[in-house]
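Taking the form predicted alone, here's one chain by itself in structure tokens.
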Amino acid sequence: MIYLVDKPHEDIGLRTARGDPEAIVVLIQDGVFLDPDIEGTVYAVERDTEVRGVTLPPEIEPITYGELVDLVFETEVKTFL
């Protein structure tokens, strides 16, 4: 399942997905700046690291919008925006 996390409800967002151990997580918007501890695939979205001016750690992957819509197209998706 994917997991949209954005910053004002990154709690509820990283502890649901935290249960799944096949989880993805996705930050977008002001969750770019989030460094969750979570197992599992991360990325961040390019676009809002970029507009924040985020470095993104190694053990996060950038994601285009574009990717992500086709990944939301493969997968069951929660939000948490």
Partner chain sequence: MKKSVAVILTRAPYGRIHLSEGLRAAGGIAAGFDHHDVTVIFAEDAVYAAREDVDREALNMPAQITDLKANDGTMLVDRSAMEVRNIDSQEIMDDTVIVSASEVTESIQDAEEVLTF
Second form
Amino acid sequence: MIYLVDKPHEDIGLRTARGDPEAIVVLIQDGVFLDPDIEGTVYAVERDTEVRGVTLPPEIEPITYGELVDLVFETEVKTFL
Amino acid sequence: MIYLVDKPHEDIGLRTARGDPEAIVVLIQDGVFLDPDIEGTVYAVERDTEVRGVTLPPEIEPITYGELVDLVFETEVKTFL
Amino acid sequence: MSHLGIVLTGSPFDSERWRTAYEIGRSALERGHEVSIFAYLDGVYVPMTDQHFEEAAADGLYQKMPTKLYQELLDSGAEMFVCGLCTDARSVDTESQIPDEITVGLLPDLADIIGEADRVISL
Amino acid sequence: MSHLGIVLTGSPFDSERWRTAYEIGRSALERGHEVSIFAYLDGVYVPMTDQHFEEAAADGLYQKMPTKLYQELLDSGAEMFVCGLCTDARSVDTESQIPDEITVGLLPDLADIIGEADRVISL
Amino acid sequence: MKKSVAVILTRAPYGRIHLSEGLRAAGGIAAGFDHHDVTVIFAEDAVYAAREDVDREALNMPAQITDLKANDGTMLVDRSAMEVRNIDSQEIMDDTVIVSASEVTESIQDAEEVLTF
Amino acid sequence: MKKSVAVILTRAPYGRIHLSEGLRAAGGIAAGFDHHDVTVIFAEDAVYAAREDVDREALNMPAQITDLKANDGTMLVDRSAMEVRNIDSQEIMDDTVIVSASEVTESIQDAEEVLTF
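Same protein, different state: after the form predicted alone, show the form predicted in complex with the partner chain.
So here's everything in the complex, that chain up top.
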């Protein structure tokens, strides 16, 4: 399942993701400033990282809006914005 | 000096007030949920506490808008809303 | 008599700042003070005419809409400006949607309020 | 082809949600999906016609105003609703300030989008 | 298609329209053609609104809650958010159910769609 | 009357108008009839906007900063807010001055009026 996580809703967003062994966390908007301590895949929206001048740690992958849309239709999505 | 403090700006608001031996802190809006650890006088806007059903601790005094206006003209005011 | 300046930046439905500005402004006017309000950013949505929201009336926050409460302030003698760049950006029609008593102004008006008021509150 | 529902609640100048909704909506349309947007609360300010803000153009976020970007979505086939109670409360004139392609709707329309869309994103 | 929907309220109740309008949306979704299963979750600062001492009239809550209940909606309160804010179980209104952090997580996981206000 | 004014920027820079418009207000206040003394303080999440790696064009900052500087406005960055966010001094733009928490406090104390964006 995908968890779209923005600040300031990271607490409930990440807490929910942690309960899911197949969690895919997508950091979005100001959420790209986060570096969540979580098992599983973590993406950050590419445009949001670029405009903020954020350098992603190696374990976080950039993702385009188009890829995000594909992902959303492949599995379910929970939004925490 | 008066420090009008609301959430989420309590950090910078209270930090500034702590540097002032004559600080008067006025908690306003969601700021009335705060119970600041600070020397000096602390007020909370009466209407904001009432509508939120907040019971003030004994060291925090309720203040009406009218009293607040009087206070503001007696000394300077810094707003952190 | 003293002069209170208020800078208002929040929209009518997203924060309480519009209501606090009203309450403080009203109290200052009742005490015979002069009040000048500069609405900036989403604050320009606050005094718009013709806001209707029966569903939220109850005894609550919107029993009197911002339209009404700010008209009361104007009728009681408050001076008010809306930032013209902000209304343009938000497609607020200052002719038809902002009360006539309000001046469509710019930042020099804010600078003047800061210079002339005895105290300024920023909401 | 799948169907994406988007619930938009933020104003054009107070958060980035309007922009994210646009980008996700555009990408979904480009991929041939169906897109339905329900603007609720301050989200109804987003698609308003005639927003102008030359001062903020630069290369920035408002180089194309929400007016323009949402018109692009509509032109590309997005379905969009604004909550009529929300426009009334905000004094948004749906006749003159909301594009004709947008339906002035109510919560049953939101309930339908939730029922019909394959996925719903809340911004 | 009937779905299960979690409506998460996250903001402090007073001075903004989100709590009242979030509840109205929840009721409207439950009352719609599909009669979706709606669970409202009072989370983060919204737990303040689940307290008995809050003036519900002043928050325009009663009509919205009546509509929600009439359509079998339920209201959960996040105990972990209460704890952070020093809110005791006795302070919480009877028409809501206090649940643990993991029950909140579960009910969000189980919902097919999530809306956040 | 000429006054000293502190303009405190508190919000994360991108996606909302507050940073750009807060700076525009600061410049406008400095340029007004009284030529107020304006100090802009990048505090809380606004410290992100004082980083070199930020795309200032995309935030519509350059024109506002030019106006502010032309009217002798200064820009301070709150070191304590940087530390909380793991932002290093080297990352901060040259046209701002990094100051300690107590210097921030002092400059707010010294200002006759405070505006918060």
